[in-house]
Structure formats: C-alpha cells, structure tokens
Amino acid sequence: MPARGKYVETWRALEKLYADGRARAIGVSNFHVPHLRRLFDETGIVPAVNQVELHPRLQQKALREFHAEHGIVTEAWSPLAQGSLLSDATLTALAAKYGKSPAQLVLRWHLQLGTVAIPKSVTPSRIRENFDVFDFELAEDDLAALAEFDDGTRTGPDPDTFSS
C-alpha cells in the first residue's frame, strides 16, 4: 500500500537494490494509476508487478489495462474474495457446468484474464484442487457472465483511503 507520500523514496531504495543486483525484480502492492504515474514521473524503473485486490466482484479493469500498457504484471491478492462469493448460485451453477468447484472456476477466470492469482490455503486437498484449473477454458459467454459480478466490493482495506 502506498505509504502516505513516502513511497517514491522507498521505491528509490528498491531501485538501488535492483541496480546492485540484489533483486531480480521489484514491484508494488495496492498502487492505483496516480501512484504508478508518480513513480514513472519521478523514478527510473517501472514496477514488474502490482499486487492488488482482484476477484470477480472487484475486477479493476482500468488498472489492469494500465498495467498491460506498461508491462506490469497484475497479481491478485484475495483472488477468491476470501471465499465470500464461492457459494453464489450463479458461480456454483457455472462451476457445475464445467465439472469444477467455484474456486476452480474463479481461478480459471484469473488465468484467462492474464492475472497472477495465488490463493491461500493450508489444506492439501484444496491446494491440489486450486492447481487443477488447466484442463478447461471458460467460454466467452461465461466470461461475460462473470464480468457482471463486478460491483466494486472489497474484502480488504481500501487503498484509496491513503494519500499519494
């Protein structure tokens, strides 16, 4: 999360680590377009990754498009919305259509969007299930149905409450 105006100084320190070969890549978390533009204007290296809350209810389309324009990988934290949408009737019906769980459906959606999604789990069976998303693809009409889920609902803190 951008630290109340101090993030450019912190980024410069990360750039030094990168330049010294002590880091292979550097990135940010919860940066919005204005934060990223400030980094571009005041520093020399574009972040390799921006980790943001991203799931079907918070799709961050404009931010993802900005990332794509600038070669920034979008990584989703809370890719399953902390499980809050996994019992949704539409999601469970779509998952059943593919013979998958709702979590697998959402993780496949992330893959097809081109986002990096690393779901949290300590349960071996869920870890195996979360990995089993490479044997199917969501149809365009199902992707369109999932696009309708975007209502801006956050499961974590709102980074907009912090100043740039």
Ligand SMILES: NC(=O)c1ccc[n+]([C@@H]2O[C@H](COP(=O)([O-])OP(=O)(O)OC[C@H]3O[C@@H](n4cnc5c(N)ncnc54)[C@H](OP(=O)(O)O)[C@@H]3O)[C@@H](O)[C@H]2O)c1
Contents of the next structure:
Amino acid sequence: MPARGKYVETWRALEKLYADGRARAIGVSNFHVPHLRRLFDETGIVPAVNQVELHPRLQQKALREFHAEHGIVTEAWSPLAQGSLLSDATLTALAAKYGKSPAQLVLRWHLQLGTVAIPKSVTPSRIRENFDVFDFELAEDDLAALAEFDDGTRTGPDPDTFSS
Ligand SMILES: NC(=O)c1ccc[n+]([C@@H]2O[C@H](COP(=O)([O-])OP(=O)(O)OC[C@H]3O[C@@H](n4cnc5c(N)ncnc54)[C@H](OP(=O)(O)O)[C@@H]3O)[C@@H](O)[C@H]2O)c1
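Right, and the form predicted in complex with the ligand of this protein, after the form predicted alone?
Time for the whole complex; same chain goes first.
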C-alpha cells in the first residue's frame, strides 16, 4: 500500500482483510518514518513489510534502523539501482575479487544487510545469476567500502513528494 491519499483509511481496510483471514500479511510501500508513526498512532497493526527504493547508492540507514526496532521487514525495490550501478569500476573490481558479477555482489550486500531484494530481469541467464548468491560472504572491509557508495541517488520517483 503506498503512502498516498487517505492511506490510514486504506490501512484500516487492509487490517480488516487480515483480521478476516483473507490476507496472511499486510504491508506498505514508500513509507517514511512519519507515515509509519501515523499508522502506529491511529491503527492497530504494524506493517509486516515496507518496500522502499534501496541499493548501495540509497542505503536508507535510518529507515532500516526504525524498521528493525519495530519488527518491520525492509524490502528493496530497484535493488540493483535499475542496473545503473553495474558498470561501476570499483564495484566490478570488488565483485571480481569474489569471482562474482557486480549484480551478485550487490544482491549479496542486500542479503548481509538483512533486506529482502527482488531484482527484476527479463533475461533467463541473469535470473539464474541473481539466485547464485548464497555461496560467498562479503568481508567486513568490503561492506565498509560499499557503505561509501551511499550518496542519496534515487533511480525512481522521490516519495517525499507523497502526501503525509
Ligand atoms: N514499490 C514501488 O514503488 C516500486 C518502484 C519501482 C520498482 N518496484 C519493483 O521493484 C522490482 C525491481 O526494480 P527495478 O526493475 O526498478 O530495478 P532493478 O531490479 O534494480 O534492476 C532491473 C534492471 O537491472 C537489469 N539486471 C537484472 N539483473 C541483472 C544482472 N544480473 N546483470 C545485469 N543487469 C541485470 C535488468 O535488465 P534485464 O531485465 O534486461 O535483464 C533491468 O534493466 C520490480 O519488481 C518493480 O516492480 C517497485
């Protein structure tokens, strides 16, 4: 559910579906902390998940911490920054160190961060490649190097333009 319009009322409708057993979990998308606080204040169920734009260039640290505090799963949309990251020289070199592609490096970073990442690809070989990320682990110093990529770049619309 997006943070638009009468989202509190919409959330109450989703809560009813959940209470009736017609939804196993209910969640939101592109919510900022004030949107989530408003749901906490005015409704009864904490969202299971908040799907937001998240990739090495937009790491959403404060929001992720808030989610962790309240038991909300962080799900990344555009987890590969729509592919725009994948030709970066530093990232490519880091990926080569692990014998992996830049996309696999970024997806492994998501896994180790604890975010749910669902990359989109129409290319069967890439879809296979994107699953092959469970046989290596990024070292702490490489995670620290990836933390440096966070410059706030968005690839999608800025949810700040949404109503509160
Ligand atoms: N909630 C929201 O507001 C919101 C907004 C935007 C997107 N989303 C969702 O987020 C999901 C993914 O986001 P996204 O499509 O924007 O971006 P993304 O998953 O970050 O990137 C997709 C792009 O990366 C390429 N790619 C995928 N795997 C690759 C690989 N292994 N090597 C090289 N290139 C690779 C794809 O190319 P090919 O397809 O040509 O292989 C495509 O161009 C979608 O399911 C979308 O519905 C949600």
